[in-house]
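Presented as structure tokens, the chain that follows is alone, the form predicted on its own.
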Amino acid sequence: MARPAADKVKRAAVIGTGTIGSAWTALFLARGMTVTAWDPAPDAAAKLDAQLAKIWPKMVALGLAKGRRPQRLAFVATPEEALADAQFVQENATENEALKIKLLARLDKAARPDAVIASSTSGLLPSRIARGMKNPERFLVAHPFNPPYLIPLVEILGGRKTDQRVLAWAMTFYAAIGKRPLLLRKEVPGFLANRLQDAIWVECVNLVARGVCSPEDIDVAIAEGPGLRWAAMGPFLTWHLTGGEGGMTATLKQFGMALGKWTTLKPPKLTPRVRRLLISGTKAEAAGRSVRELEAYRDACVGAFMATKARATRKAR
């Protein structure tokens, strides 16, 4: 049985319909798919319907969906029923490794031979949770950021036995439904974005615990400061602009020795190899855009964010 083209998937199964699973369900429905869903909780069907009723108007208002919620959703009694005709499977069970191993083995046994199986786990390694699968080559992690129907990022990560063609398929699939897939090159607990969040969170708690500031001070410092710039281009291009026309090379020359000067985290050594990685990687991301062009883009984004935030704040009052 030939796997469907990644941008032509018509039938998806959602396993686990809590906060993440219900959001995936809404997004798949909005992209024209027929969805079969399963969750072991006795009231899961009613909760899923209530979640969709809450999510759908937001999606319509944001232009992510049109009109009334389509009725191409069936809530079934077993995962086997959910997977019967599914071309793609999104698993969203709780973060319990033993449970995931058992459930994924069951899904692997029930799924069509051509179906790709993805887990929404936020930190478990794919090679470990795929241990019970007979066909681990079709399995990958696809970790979204909540809410998945709104925030574009989805981290794609394969295990040791994942077929590289399946990873490529998944990258195309998620891009086709409006996500921003990011392929990780190595298995690492917590993946990428959660590790970044965790590092910042450690420093936030440390500062509050030491009496330096309040939780509100931290939130203001991020939301009204670097968070605005990061939303436009992330920390590396932001530091690239700090170096002016000299870019990242100048930034490292001026500030490199201060790396980790203020944080409680242990910084890496800025070896020649690390410097080359930072400079070449940032140059590639800039893609030929000058510092002036990048500054104009940043300022346009930040201005738009601030205007939108001001409108939302006025509306909330």
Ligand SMILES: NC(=O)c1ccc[n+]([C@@H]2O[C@H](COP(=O)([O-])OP(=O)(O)OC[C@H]3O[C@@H](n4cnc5c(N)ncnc54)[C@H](O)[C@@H]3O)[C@@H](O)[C@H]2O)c1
Given for the second form:
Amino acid sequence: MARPAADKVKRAAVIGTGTIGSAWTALFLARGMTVTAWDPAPDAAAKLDAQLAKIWPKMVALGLAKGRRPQRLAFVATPEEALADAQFVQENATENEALKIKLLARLDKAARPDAVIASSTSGLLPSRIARGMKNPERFLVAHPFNPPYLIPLVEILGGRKTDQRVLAWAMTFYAAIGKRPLLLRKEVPGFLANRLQDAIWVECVNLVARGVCSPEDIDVAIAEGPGLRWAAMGPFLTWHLTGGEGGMTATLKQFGMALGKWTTLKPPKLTPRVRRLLISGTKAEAAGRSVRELEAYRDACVGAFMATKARATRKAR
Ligand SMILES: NC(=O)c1ccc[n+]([C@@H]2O[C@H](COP(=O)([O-])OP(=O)(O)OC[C@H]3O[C@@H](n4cnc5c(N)ncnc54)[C@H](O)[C@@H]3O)[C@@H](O)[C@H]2O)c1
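What I would like now is the form predicted in complex with the named molecule, since the data block earlier showed the form predicted on its own; can you produce it?
Expanding to the full complex; the earlier chain stays at the top.
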């Protein structure tokens, strides 16, 4: 049986229909797929229905779905039934390594030979949770950010035995349903975005615990400060602009010595190799755009975010 083209998937199975599974279900339905869902909790079918009733109008309001909620959803009694005809499987069970190992082995057994199986795990390593699978080459992690129907990022990560063609297929699949898939080069616990969140979280808790500020102060410091710039272009291009016309090379000259000056995390050494990686990577990302062009782009984004936030704040009052 041939695997369907990644942008032509028609039938998805969703396993585990809590917060993340229900949001994936809404997105797959909105993209015109038929969804078969399973979750062992006794009240799971009713909960999924209630979640969809909540999510769907929000998606319509945001322009992410059109019209009435489609009926192409079947909540079934076993994972085997859910997977019988599925071309793609998104697993979203409770975050527990032993549970996932057992469940993924069962899903692998039940899935069609051409089906791709993805796990939403937030930080478990794919090589470990695929240990019980007979066909680990068709398995990957596709880690979304809550809520997956809205936040674009999906971290894509293969295990030691994952077929590179399956990773390429998954990249196309998630892009085709409107996500921003990001392929990770190595298996590291927590992947990329949660490691970054964790680093900031450490400092947030540290500052509040030491009485330096309140939780609200931290939120203002991020949401009204660097968070606006990060949302436009991430930290690397932001620092590239810090260096003015000299870009990242100038930033490292000026601020390189200050790396880790204030944080509680142990900073890495800014060796010549690390400097080269930072400078060449940022240059590649800038892709020929000048500092002036990037500044104009950043300011347009930040201006738009601030106007949208002001409107949403007025509406919420
Ligand atoms: N909540 C988040 O912000 C978030 C973000 C990204 C990824 N994730 C990941 O998504 C997965 C699900 O998280 P969640 O927040 O939706 O949790 P949740 O508790 O809301 O939902 C988990 C669901 O799994 C079901 N379940 C339990 N055992 C199962 C089994 N053996 N087989 C199938 N389903 C089973 C539960 O009944 C429940 O409905 C986890 O791996 C988590 O790390 C969560």
